[in-house]
Amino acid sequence: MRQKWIYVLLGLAAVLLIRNLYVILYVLPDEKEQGPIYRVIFFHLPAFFTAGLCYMAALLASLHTLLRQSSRADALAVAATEVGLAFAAVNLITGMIWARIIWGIWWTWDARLTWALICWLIYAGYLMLRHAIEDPTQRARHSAVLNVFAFAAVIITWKAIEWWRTQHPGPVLSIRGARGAMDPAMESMIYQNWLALLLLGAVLVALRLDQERVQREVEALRRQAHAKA
């Protein structure tokens, strides 16, 4: 039953992505000041939002791991973190492509860009920590603590454009009833493509959870074999 839902979600994500790509490339007009390159935003922002939600899911799962010593929550934490890292990488790469055309450089030490990179490195360090600890109980506990504190970097990255006014543009979306700086049709497409990436992210987390379950079963069998030897 679970596999069927994965296929359903994957199919919906694929249909939405194909439809969204058609609208983005052929229906929506070029942006007045940036030209066609602005279309990067339809993947740049949704990837950022999706990564943030994955990190939030990892945070909640890590808290549950610490409070209840739940191996399932630990598995969800690592799965959500890995998927979040993938979407965060998409956000960084698309941002660099955008910057190369608009700013004339691939990278600048802008506050949000810098903190987005720091955030990515912290969560990559979380995965490295997991590989460095063999004992499952200690690995779950220590990595959960790091994951909880790592979420502070997500908050700083989100608020960076408000706390420091550097090169990165300010908010362009309509928030709390305020009109954003973007055309409503373009803004709507950002949310529509975010839905597609959310569905894809859910599929990736589910697949990664299955892999983690199998990996843990193999580790348990290996420990039993070593104990009997």
Second form
Amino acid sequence: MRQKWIYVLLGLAAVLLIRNLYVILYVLPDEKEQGPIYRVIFFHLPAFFTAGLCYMAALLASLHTLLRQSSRADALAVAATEVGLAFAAVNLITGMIWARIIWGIWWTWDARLTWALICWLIYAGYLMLRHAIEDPTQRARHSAVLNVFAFAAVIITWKAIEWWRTQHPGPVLSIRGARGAMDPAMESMIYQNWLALLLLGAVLVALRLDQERVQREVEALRRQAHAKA
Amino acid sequence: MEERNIAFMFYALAIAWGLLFGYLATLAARQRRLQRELDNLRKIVQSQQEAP
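Output block for the form predicted in complex with its partner chain, input the form predicted alone:
Below: every chain and molecule of the assembly, starting with the one above.
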């Protein structure tokens, strides 16, 4: 039943992504100053939001792990973090490609860019820490503490464009108070593509959760086999 | 300039799709490998239990 739902969600995400790609490429006009490259925003922003939501889910799961010693919550934390990292990578890379055309450079140590990179590195460090600790209880506790503190970097990354007005553009969405900064059809497309990426994100987290369950079973059986050998 | 602008837009969209669906493919491959390992381990443990 669960597997069926995963396939349904994946199919829905794929249909939405293809439909959105069609609208992005063929229906929406070019932006008058940036030209076609502005279309990157339809993946850049939704990927950032999806990564943020994954990190938030990982934070809640980590808090639950610390308070209740729940291994299922620990599994959710690692699944959401890994998927969040994939979306954050999409955000960073698409942003760099956009910057190469608009700013003429691939990268600058602007507050938002730097914090987005720091955030990515902290969560990558979380995954590396998990590989370094063998005992499952210790691994769950230590990595949950890191995950909780790591969320501060997410908040700083989110607020960076308001706190420091450097090279990265300021807020453009009306939900962040930038009314009229973007054409309503374009803004609506950002939310529609976010929905598609959210569905894909949910599928990826569900698959990664299954994997974590099998991984734990493998580890338990390995210990059992070694004990008997 | 316009051509470069369009080319970079396609690179960005291709990388976004490639990364996400590449990750999905990696997850599926990792799941198959883990499932095989689990099946093997189950057999080993079962044979250990059956051994006198």
